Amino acid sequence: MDSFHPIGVFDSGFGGLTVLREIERLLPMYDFLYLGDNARAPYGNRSFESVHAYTLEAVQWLFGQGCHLIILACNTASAKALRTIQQDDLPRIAPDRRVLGVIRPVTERIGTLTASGHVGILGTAGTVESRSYVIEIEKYFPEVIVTQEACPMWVPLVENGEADREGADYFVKQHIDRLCNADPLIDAIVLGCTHYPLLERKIGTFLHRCITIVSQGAIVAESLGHYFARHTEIEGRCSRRGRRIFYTSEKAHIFERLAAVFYGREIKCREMRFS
């Protein structure tokens, strides 16, 4: 296939690279186009209306680059914009294309990862405020008790290179303690932000009992593989030459400097600007 129809992967910044990394491990043959809206990040404290407007603009741009399928590798965008885009926008602007998120794949699995039936969610203020995890888990596992904790300092810690340093200890322990004290029966914790896998090791040091830490990337990758098996008409439109292209709405050199921390290797990035 000579035409370029990559799988689009969108995030408000860098975190979606942790999801892309896991998708690539499982599905390396496909072309991928990553877009980070770093110029308007973070999305976590923005209104539903703003997140929807920004995400829809990114989706339309990715469609214009040849994407037939887009993954919103951003919990805030998945929580605040995905449903409206799927139900209202796509039928109007691109009825034959698809946009998927990162919340549903996890909520479809979470009930199988807890023995106690008590689950914790760590996320940005926007994701927690949306209650998307609570609502989606209720659909699949109504018996599961969900407790949420917003961690507004964690994204800045990661992006400022503090994830493995002692300076992060106070802020990580603070939120872990709050979550576990709110429900001592929690035995599975979802990292509901794509930045948080970089804090996973530190999070583990503050868990005083056996608790499963659930990171999204591998689950989302596996879910995409299943989606392709069910929707061959979409899978067949995605080009397969193993190409990777990266865009940011910020300065490319800034993105490249931090991207390697999330992606695991150096990349070259292109700049774009929203109108």
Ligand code: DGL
The other form holds:
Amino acid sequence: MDSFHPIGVFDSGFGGLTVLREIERLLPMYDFLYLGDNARAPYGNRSFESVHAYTLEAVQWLFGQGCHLIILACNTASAKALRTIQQDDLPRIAPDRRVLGVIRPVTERIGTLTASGHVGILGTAGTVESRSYVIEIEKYFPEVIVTQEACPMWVPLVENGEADREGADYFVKQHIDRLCNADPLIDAIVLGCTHYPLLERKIGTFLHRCITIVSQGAIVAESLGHYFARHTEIEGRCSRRGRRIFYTSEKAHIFERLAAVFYGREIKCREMRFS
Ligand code: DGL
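Next, give the form predicted in complex with the ligand, keeping in mind that what was shown is the form predicted alone.
All chains and molecules follow, beginning with the one already shown.
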């Protein structure tokens, strides 16, 4: 296939690059088009209505660029917009195209990652408030006990370069302690936000017992591989020349300055505007 039909990867800003990095590692042959809505980020504290409206606009823009499949790499968008987009919007605007999120792949696996059957979820206020992780885990593993903790300071800490500095200690320890005290039997903690893998090392230092930290990127990548095997009609429409294109709704230089922190290498970015 010569034409450009990349897999769209959408995030509120930079964070989805941690997910794209893992998807690429497993599926490098596909074309990818990344869109970060940095001009309107963060999404974490926004209402359902705003997150849905912004995400839908992004999805329509990505469809316009030739994407037949879009991954909402943002947990907040997956939590607050995905279901409405899949059930109400897609049948109307693009019935033959697909939009997937990052929450389900993790919740489908979580029962195999805990021995105690007690799991913790760390996320933005929006993700926690939506209860999406709780609802999804209940479907696949009804016996698993889920405790959530919103960490509203963690995204700004990462974006301000504090992830590995002492300044982050107080805020990281505070939420880890609160989660582990709320349920002392937790033996697996899901990093339910695109930014939190950058805090993984620090989170580890504040865990007092043996707890598995579950980062979602690799799980999302694996799940996409399985999805392609089941849905060859969608897979066959994704072009495969290993191309990467990055767009931001902000100024390109602002995106490029921080992108490498999330993506692991420098990026050249293009600008787009929502009309
Ligand atoms: N990408 C968001 C998420 O995974 C975090 C950043 C934001 O709040 O916009 O929930």
